[in-house]
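The data below hold one chain only, encoded as structure tokens and taken in the form predicted alone.
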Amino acid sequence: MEAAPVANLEVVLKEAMSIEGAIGVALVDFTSGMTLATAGGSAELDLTVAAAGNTDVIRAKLRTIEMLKLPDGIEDILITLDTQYHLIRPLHSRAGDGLFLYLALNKGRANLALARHRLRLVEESLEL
């Protein structure tokens, strides 16, 4: 039964890649910056490099929330580039503490609201 989480992870990443406009998705540990799994990507987007860079983004935002003593957590972070959306979604399950999903989307093909909704569902289906 120990193989189930890996199988689930592959299925979940494949589900994320079925989101309209998806370029690539990664599961990342923001405590270490290590990319745990990826799907998709392109010659223009090295998911491992992008995921590591987004680790700095999420750490900075968490520090800011802490300094401001806000009682909120991060639902997701959106970075809008000229041609892409980058969605960063921290996992909210206890087993997913310290992890986030990173989804890169083609801005011209993606429906941002639908992509955010589907990424939330992907997160909920992820078993770690």
Given for the second form:
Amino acid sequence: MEAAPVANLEVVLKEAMSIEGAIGVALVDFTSGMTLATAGGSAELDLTVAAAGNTDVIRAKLRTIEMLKLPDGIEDILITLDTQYHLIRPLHSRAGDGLFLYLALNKGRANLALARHRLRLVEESLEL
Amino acid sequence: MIDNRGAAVEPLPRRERSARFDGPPASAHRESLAGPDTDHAVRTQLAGLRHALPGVRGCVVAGVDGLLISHDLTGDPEPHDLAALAATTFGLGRQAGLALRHGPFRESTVHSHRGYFAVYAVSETVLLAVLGDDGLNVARLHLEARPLANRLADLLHVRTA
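Previous: the form predicted alone; requested now: the form predicted in complex with the partner chain:
Following is the full complex, with the preceding chain placed first.
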């Protein structure tokens, strides 16, 4: 039998937390900025605040692409901080329309290329 | 007024300022009671939210009795109407909280097809209502409106809800 969607969400986000260097991960609705699910996070990284703030990032980029009249979509957005990587990955499935995955990584411990690849696999395994 | 189905709509009833509510909100500063400095400070806070968040059209601060205390709306809709709607939303939220034994009202968000109307408790007697477009980042609104309600409680010298 197929697992309930919520269980799948938790399992998939837990899997994203197993990516080397992961600090926190969230599935976010960028039409409202609301968080659907989170895993990890810390006192220094409030994932609901990060989700609401990064909603503005993804909206700004989508608006820019529209203004540039580029017939293209976002695969992912990488933000490099002094000590962290933040990866933003919009969901490409029809059911995931309007949602994105947000992954914060410890820069010293993470392998960026591998993390990006693993996040793509996480996105593909997400059933909504 | 004509609604989008072409039927005539009665304008919202409006209470006169003279018909004052004699109940508890003695501590709530009315427009006439709040000094010009306080009112200016409140309006600055409200404008701050509007500038910080795209999609926010304006705010009103109102008593739980539906009378307007302050606002930063320009043009439509009429701030007195929004103050009354804030009190109505509060009333429904308070009843739900009482019936479910969830305690005093904290906030209520109405998401309609073309916009948001969010009401936050500033104190037991004062409300903050925010009007937003449908594209509003409502998660960010919640994050920013709660501390704003606390700052308004300080400015208006009312007890925080």
